[in-house]
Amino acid sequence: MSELSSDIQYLPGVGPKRAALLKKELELGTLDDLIHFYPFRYIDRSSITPIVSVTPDLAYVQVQGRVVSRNLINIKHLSIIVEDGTGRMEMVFFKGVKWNFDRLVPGSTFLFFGKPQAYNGRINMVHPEVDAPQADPNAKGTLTGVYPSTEKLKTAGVTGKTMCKLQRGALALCLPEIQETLPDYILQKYGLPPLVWALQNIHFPSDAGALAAATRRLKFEELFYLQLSLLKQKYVRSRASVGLVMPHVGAAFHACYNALPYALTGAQQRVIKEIRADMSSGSQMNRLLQGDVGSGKTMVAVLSCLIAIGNGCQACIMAPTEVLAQQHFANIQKYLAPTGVKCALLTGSTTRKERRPLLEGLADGSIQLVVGTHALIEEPVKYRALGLAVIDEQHRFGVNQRAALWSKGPLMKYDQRSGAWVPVSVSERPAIPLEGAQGGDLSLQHVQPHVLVMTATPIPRTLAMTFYGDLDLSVIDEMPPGRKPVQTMLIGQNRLPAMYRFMRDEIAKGRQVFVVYPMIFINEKMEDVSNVEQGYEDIVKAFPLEEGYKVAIVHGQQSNEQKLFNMKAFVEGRAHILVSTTVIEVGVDVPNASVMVIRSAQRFGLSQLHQLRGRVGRGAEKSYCILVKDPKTGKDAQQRLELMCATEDGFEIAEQDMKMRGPGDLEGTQQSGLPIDLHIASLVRDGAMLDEARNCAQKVLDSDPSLDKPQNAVLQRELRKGKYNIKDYSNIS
């Protein structure tokens, strides 16, 4: 067995107990895992700080001092006083008390390394690392790595010093069998050092220059293989997928386009051209359409559907909620008025009586466009020739749900006269054997529809390239002319009476108001956080029915019938105020609503706040978003809320949101919440390198799509290991 695959427990200094802890806390099971577990920062252990210069605001410092006295306060508390000629300071130990008492005898000199702090008017260090002067010649004059850790590891004695010793032992065993993972031509082109050298210098850098070179090499490799894996998937899929060729635009498209009461933005026109090129290419389209709230994605979706319809196919638009499906249907009906295209709505609420002719119309092709919820993928639904599937708010649907929709694609036969695949009619299907998919009049192939995935949640470009790296990406980065900005303001709870007066003024003008809460019921652990249950009572008291105010409430624990009834009351203008949780984050279009109030706003993430704000500002009137913070609002939350007031740019907000997200449970974690574990690269900080790595991967595949050339054998070997396979966020075919 190779050293790399050896269980970590057999490394000197580990053993079964520590191995179990390292596995549980850091997912380190083998020596290979360990040597690819990198420091998250480095400390210069070559310098010694005079005690007189040590202050609590410094990070980590190293002092060399002579032990003056030792005081065993109790069996769990040891105080050591040291001096260096410039001053004195205290070293405090709560663990390893007896061992340190016996070791740190008065008159002896040691190096103490740790974080200084102030306590009872003097400077001390708690649990400093202790070494004899120049005890470790390897550490002399070098940068020392600090590794991610947890409280459980520290309590069990797995300190930073321990981790360095383990890494040194693992490297001594493993480096002789490390294989290079990048071809020579890539190393030379990008000036990257060999892998063995990079691993040695990422853990124990000889100097700052060596650390920078090792870091760049390992980051580039990680990002390169991530993008190579995604682009290769995309290449394989595009070759394997037969796409419905849609060369025509069609009369319905022109009729709709010419009847629009406004001009499309340049961004909308650009995206439609990209979609049209995909649909006429002969390969299945798999495109992600990003666009901020109100940027006009629905219009792009409708025109894309009309291209499919103009080529003799059907289209569907699948929404995550019934309310959104109904609103899409109502708006799309207006757009389709001049086209003669027959459109239908299919949701869970569609009655049995309505459903029968609808299903017949989809099966015989007389219904050309259908809007709906997950009801579109239910077993009884058959399409004659589904050519385009549009998925709105893709993250709300599971992979299995989407796969069920792709299976609704048409059965096609190859027509030799036209040289194209054409849909097989329902009446033909029983008579034609399902054999052979390679040429001939009767050869059949199940063709998946073109796919357009839409999201109103702006995704930072680096994340989009990773989450959706095997999709083509379109971005609507331009807002329609005339759309008024939403004025956003931040207030404390002391301003609630003034806010209520403002709400009354807006309602008096004929407007409507959203009031959103983070929780449904009061939570004992967060009693100071606003909740819908109490909030509804407060709003009803402030806006009583006897004064003519009508208040609706919507939250996740209501039945679908209750939610739909109350939401409909607000959408149709019968309720002045809608009190809700974030169930209205996606899919409520009420142009008459001019005020969005978000209570306990510090409890929401930036992207969520932006989505909620997007529920207003959809009409002709000036709109407002009022963020109400609680008294116990932290510094980071205050920063988020102030950013919301400063910009309406969803992409800027998404970038900042990614930068502000916490590091997770581990001290020093590089990245959290991503579809792949990045050991050293960061999608937040390494955007330029991600571009460089993606361009390199693209060039490799352009010249050798199957990676069959001898110089690319190493790439094949690394991809087969599967460690660069990401969770499938875009598995839509």
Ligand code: ADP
Given for the second form:
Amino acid sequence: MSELSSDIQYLPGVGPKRAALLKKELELGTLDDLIHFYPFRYIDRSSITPIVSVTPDLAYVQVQGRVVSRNLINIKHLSIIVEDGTGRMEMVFFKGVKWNFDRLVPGSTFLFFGKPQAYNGRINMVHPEVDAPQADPNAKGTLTGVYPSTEKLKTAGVTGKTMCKLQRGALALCLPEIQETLPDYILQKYGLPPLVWALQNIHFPSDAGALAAATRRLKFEELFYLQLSLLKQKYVRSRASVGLVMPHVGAAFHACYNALPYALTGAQQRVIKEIRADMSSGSQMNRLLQGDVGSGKTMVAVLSCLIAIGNGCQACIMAPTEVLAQQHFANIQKYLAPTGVKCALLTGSTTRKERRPLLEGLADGSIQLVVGTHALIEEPVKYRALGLAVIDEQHRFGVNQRAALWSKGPLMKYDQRSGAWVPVSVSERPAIPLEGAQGGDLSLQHVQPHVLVMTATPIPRTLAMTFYGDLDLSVIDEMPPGRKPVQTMLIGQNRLPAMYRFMRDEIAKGRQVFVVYPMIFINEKMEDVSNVEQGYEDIVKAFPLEEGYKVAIVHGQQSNEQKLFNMKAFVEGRAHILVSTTVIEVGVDVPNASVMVIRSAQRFGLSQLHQLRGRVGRGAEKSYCILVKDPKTGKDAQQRLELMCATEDGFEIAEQDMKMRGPGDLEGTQQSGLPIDLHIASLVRDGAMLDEARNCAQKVLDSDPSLDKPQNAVLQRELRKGKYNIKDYSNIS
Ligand code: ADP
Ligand code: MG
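Now that the form predicted on its own has been shown, please provide the structure of the form predicted in complex with ligand ADP.
Entire complex below, previous chain first.
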């Protein structure tokens, strides 16, 4: 049996008991696991601190001193006083008492290493590591790795020193067996040291330079394989999928484009070009479109749909909520007016009577564009030829919906003569297309429509490259002209009266105001509406009907009709104030609204706050976002709120959010936790290296797409191990 795969318990110094603990606490089962378990930081053992400058706030110190006295307080408590010419310090032992008593003979000098602490007004160290003194105190020492550990491990005697000993033993056994994981040409090109050297030096660096080189090598390897695996997936899919070739732009596109009331921004134009290139390429498009709130994604979606329509296909736009679907539909119809394209709305509340002609229209192709909720991809809906699906606010659509989407693609037939897939004409269609195609005629298949996923939750670049690394990415990084900055303020509850006065002033100017409350989940399903209802009462008291104020309220517990009715009152300007929970979070467009008040703002995440703020600043001369915090606002929350006041750039907010909270816990990434466990690389800190690794992976695949060349055999082998497979994470791929 190879050493690498052998059980950790047979390593000298481990044994079954410790092995069980190492498995349970750190998931270390084999020697291979152990040698890939790296220190999370290093202590510079080369520096010796004079006792006089030791303070309890130092994490670790190393002092070198002469034992002046040893005092056996009882059988389980040994106190040693050490002196180094600058001062005296106590070392305390509750374990290994006899052994330490015997070796720490007064008059002899030792090196003590540990965490200083204040005790009874003095500084001591409990259980310091004790070593022979350094012959030359100026000699260059080594960096000592500190490994992640747990209380249980420490109690069981697996100290930092033990861990170092185990690593030394494991490396001695394993290094001769270690196979290099990167091809020579990559090591050379990127100036990376071999794996064996890197492993040796990540655990026992000979100096800071060696540590840096080892770290870089191991990080690069991780990021490289992550990207190689993603890009390979993408490559395989694009080769396997039959794309609908859409060579034309079409009359509808031009008609819409020419009638636009504004010029597209440079970013919108660029993104439309990217999409158009994808749709005419012959492979299936899988593109993620990121653009901040208000950056004009809808227009891009509509023009993309018109390309599909211009090529004889249908298109659909899916929104996450009914309200949004309605709003999209209303907007889109305006854009479509000059095109003659027939557009319909399909949601959960479409009545049965309306539904029938609608389904017929989709099946026979007379309805070319349909806007709606996930009802669009539910079972009874059949399209004649769905060529493009636009999914707005991607993170709310799940894996099952993706599968459902594929089966809605147009039916194609393999034409033996030309060796290509061609659309099945209506007359050729089997009576029950879906089942018929899959059960019987193998030359018939549904072709996956092109997919454009749009998200307004800016995701840090490194996360996007990981979560959506197998999608193509387009970014709208430019706002339409005329968008006014939103002034953001953070206030406490004591300033509420002043805020009400301010709201009255704005309303007097003809503006409207949002007041948003957080949703509070008492248990799994129940939403506490008392918060928003109480808020509504407060607002109505401060803005009474007798004085002419009209206040609308919208929350999740209302029926759809109620919600729509109240929302409409606000959208159409009949209500001055809209009190709501976060149901208005995405997409709602009320250009006349100039104030966004967010109550209990500390309860919201950064990206949610950013989304909410994006509801204003869309038309009014000047807009405001007022964050009202509760008295008990924690330090982290305070920091988030201050960041909101400091910047309006969604991407910057997302980056900062990731820095504050770590990459595994971001909103908009759906699950917390990353799709892959990175041992050493960090998506927060290693962005530049991620680019380098992705470029490298891309180049490798460009020149050897199936990794068949001998020099890439090692890449095949490593990928097959499955270590870098991405867990099912994204909703669309
Ligand atoms: P989002 O990206 O948040 O979905 P929308 O598509 O809703 O943004 O656009 C926000 C607003 O900006 C809409 O009122 C839209 O009409 C307007 N808009 C979009 N593109 C432009 C442009 N190029 N110039 C001016 N206004 C634009
Ligand atoms: Mg939108």
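From a predicted model like this one, the values you see are computed outputs, not experimental measurements. By rigid core we mean the largest C-alpha set that fits within 1.5 Å across both forms. Positions refer to the first chain, counted from 1.
K.L.:
Align both forms on the core first, then report whether H576 has a C-alpha shift of 2 Å or more between the two forms.
P.N.:
H576 C-alpha, core-superposed: shift of 2 Å or more.
K.L.:
Checking R216 here: with the core superposed, does its CA move 2 Å or more between the two forms?
P.N.:
False for R216: its C-alpha shift is below 2 Å.
K.L.:
After a core superposition, would you say K563 shifts its C-alpha by at least 2 Å between the two forms?
P.N.:
Where the cores coincide, K563 still shows a C-alpha shift between the two forms that is 2 Å or more.
K.L.:
Looking at L111, what is the CA displacement between the two forms after core superposition, in angstrom?
P.N.:
Shift of L111 at C-alpha, rigid core superposed: 4.5 Å.
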